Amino acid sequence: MPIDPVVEYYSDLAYGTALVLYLLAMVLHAVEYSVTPVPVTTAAGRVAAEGNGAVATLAPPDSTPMRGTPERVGRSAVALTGLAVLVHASSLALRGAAIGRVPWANMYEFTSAICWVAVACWLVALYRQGSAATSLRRLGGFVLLPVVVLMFLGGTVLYARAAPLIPSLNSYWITIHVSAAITATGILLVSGVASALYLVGAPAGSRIAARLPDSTTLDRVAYRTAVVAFPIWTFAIIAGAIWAEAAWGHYWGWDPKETCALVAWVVYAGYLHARATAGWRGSPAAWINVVGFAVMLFNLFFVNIVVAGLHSYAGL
């Protein structure tokens, strides 16, 4: 099928627009985070708390303007993020229409799709929080930061013009296997950010941690998103093995990408087990989750770009 340069142009335009909108939303989330009052401990509260063996933190005196400003800015950031997701989705759809195939056949397209899934997952998690969304919303800037970085790299260093599928990818399995890998990776990005912030907020008395959601919320977001992503990642590995047998004549050849994907699976299995095991909950489990996402990033960039193997199809 011939490439439609006009549709490709509008796809790239939508991609750049989405990136700008994500950046603006991230800035608004940063403003919300910075103007959110930090809980303080009063002398009376400290004396009463020390009598019970704890330290109490009391909110600052009622201040309607200060309380209203973070709320308005945060809601604006979420609305802008929602608009960016729609524009981003149109970029992916137009990319596919320009060449008549799924829009995730090279590193530029793959990274773009991962970022879209990550932000969509974040918005769903925020929506499901209901009344607790105000606290969780302050995670928005931290979720959008890696998305903005990845999309910037995708639009510059990793960018590739729309082109037909190379022979090794010209299979219906690219729709099944790769879409599952994209979905799992995007969801795990949110999980990894939540666990990283859990570890940042672990030291008591940190001013950074004071504005973050409480550790229980961060732990819950990290765990629930990982629970959703893990079976999808499992399916992606199984589907990849079936595709490998059809394409190369064997289910598993210990290709670098296959091996790294299996390592990531083992680490996440360890995280889910640790999270459910007494004595490993909290920081130890969070560290395992962060290591798991680091392995995913290593697999995405280093293995695809640097290491030679059967999966070296970055299109750079």
Given for the second form:
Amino acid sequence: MPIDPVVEYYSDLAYGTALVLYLLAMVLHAVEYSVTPVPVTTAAGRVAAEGNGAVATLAPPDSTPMRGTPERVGRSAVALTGLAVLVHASSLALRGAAIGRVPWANMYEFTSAICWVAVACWLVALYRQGSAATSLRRLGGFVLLPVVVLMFLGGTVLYARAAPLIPSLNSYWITIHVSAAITATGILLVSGVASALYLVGAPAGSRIAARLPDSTTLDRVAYRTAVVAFPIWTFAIIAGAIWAEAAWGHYWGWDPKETCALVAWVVYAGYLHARATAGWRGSPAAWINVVGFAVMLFNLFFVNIVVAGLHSYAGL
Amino acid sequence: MNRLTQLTALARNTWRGLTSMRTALALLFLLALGALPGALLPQYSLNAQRVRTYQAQHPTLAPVLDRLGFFEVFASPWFAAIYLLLFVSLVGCVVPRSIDYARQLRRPPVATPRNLGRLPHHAVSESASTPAEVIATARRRLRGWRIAEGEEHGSVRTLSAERGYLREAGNLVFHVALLGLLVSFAIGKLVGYEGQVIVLANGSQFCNSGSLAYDSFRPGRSVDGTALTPFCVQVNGFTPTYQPTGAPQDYRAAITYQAPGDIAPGTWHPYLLKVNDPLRIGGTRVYLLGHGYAPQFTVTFPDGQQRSAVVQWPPVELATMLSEGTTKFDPPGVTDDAARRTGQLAITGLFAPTAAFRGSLLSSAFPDMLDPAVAIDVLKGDLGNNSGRGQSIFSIDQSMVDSGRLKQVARQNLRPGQQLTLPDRTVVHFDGVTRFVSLQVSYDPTQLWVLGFAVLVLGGLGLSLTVKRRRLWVRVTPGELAGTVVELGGLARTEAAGYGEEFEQIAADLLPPGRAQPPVPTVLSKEGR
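Okay, that one was the form predicted on its own. Can I see the form predicted in complex with the partner chain too?
Zooming out: every chain and molecule, the one shown earlier first.
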């Protein structure tokens, strides 16, 4: 299957465009975040709080559906994110068309696909939020930040030209195993961001957290995304084991990537258990979730690039 | 007596502590933490060479790590301790829960609480139907729920309904299947084996007659290397395809094989062995793992006798398949050991499938065999293979060179068909190249069990994360004048966002817009969405 360099070029172009759009959306989210009034009851209350050095009491989030500046900016940020996701999808599709195979066989393609899933998952979460979306929307910039960083790294350090598969990757399992791993990782990114912000907002009355969605929302988004991603991640590991049985001679060989994937699985299993254990809910559980995503990132970058193993397909 | 009570108390407390969720969580994290060095440090079982390199680079740290089992994490006692404790904790958690679950299945749903208004979900309305009709409608609407009816004084009728028992069932299946998976994994490791062997792709055969037939053999603890599944494989050819960049695209080995029943009648079956597509003979699998080149040399000794040898030279540069190796010869017809040890020959050097010379230095430009050449040193003297020390077939014993007992007598680059003549008129002829394949044979009788349990793990997980355990109560009170007051209460037993919608739907179906007050069903959902 010959590679079509023209189509590959358009894929790269779409990738760059998507990255710029994500960046713009992130900036808009930042603007929204900064112009959103801190929900403190009255000026008097704030003065009192500052005067006494006491902790300001937070009023319930502003529920009047006014179409103020924050609302307009926030809505355009989401619209821009939606456009970016479409452009990004076309980049992935064109890449696949240029090579005639699934577009996730090296680090560049893999990272790109993970970012796409993360943003798509974020938009779905926002959509499903319904009436509470305004509060959750302020999470947008924080979800887009790691996406922009990852995509920048993907487009520069990790970038690889389109190439056909090497024999060991040439199996229908690449469609099954890798897509499951990508989907799980992308969703867990959103989960990790929500939990990280939960921790940032955990100290009551912290000023940075004042505009964040309330901790219940963050906790719920983190948990629900993790609940979706965990079975997918389990499936990815099982599918990987089935593929390994056909490719390497054993379904489980303690390859560094396998081991790390299992470690991440165990950490996320711990997160789900912690959420159901008295005394572990809230911050401890959120910490576990953040650690889980740290293991995922470590597995993605460090193990692929630095540690020698059978999964060293970085294409670097 | 007192001592005995203390002991049982201690045992009970230990058991409780071990099976508590907190301990299980701690053990989970210990497991994750303990597995990490297995991913970060080189492991003997994966690549012993890399362990030795690491040990050479870290002379002070490495012995400590080695003592602690950090280079063989997954076989170390402390890792085994973690997972065995976790195993016990899991059993201690699952068994009581299964018993409890079995009891719950036989018990009717919980009786209707006195005050339904206190529940997270609550709705009340007035209906024109009779209580019996309301109850009948509710029963129809709640098809698929476990239902129990009750009566309170004043001809008040109640209905308790519960749904989502599969959540706990899925949860139990998940945990039990996890145990089953670990047990079958362990049994597989005990009775399985893996072996690697290099076979020339010129019609050479490999037969699974015993562990000695392999170049390397990793048996399970209960495998003694005899009584392996008897089968034979003959490798007739190997065809790689490459992209113009030199990246490999496809590897195919044309083989024929004999399954256990074919050996006596001598039947051979053809098979195309590919990467990702092993040959499965019964429970034994044959994999194509790698390939390489084996140059063939013919040596014509001064007395006219000829000897030929084809020995695999393993690749040292995978991208270009530049290979390095040694082919060793004994002088023919020499029975005197001392004489033999002065006339042994070793041809060592590099092989390039597509030769690229920089001056006279040989390197390879492409992994496929387009323009093969060798750059060889010929050494003569004592190879040292009688010294009692084992030596690799891929290299010469450097100490024999250092002690002067093995001397270099020629150095030259040769293409197939070319030859060189040594000072003693021995002629070394480079005949050509044969490809070799490296095969792996794996046997693991429990892997289908592991797969089955893995599927159960996934199914159980799916059930336990998607099914919601929820309860619904209906209280039907005859109205003071006419009609009936219908009151609904709902409670999700597990953390289950989403019950609110279902409850509202049921309430809307069961509570028709009443004629009198209240005009519309009031649905009060305290924990919504």
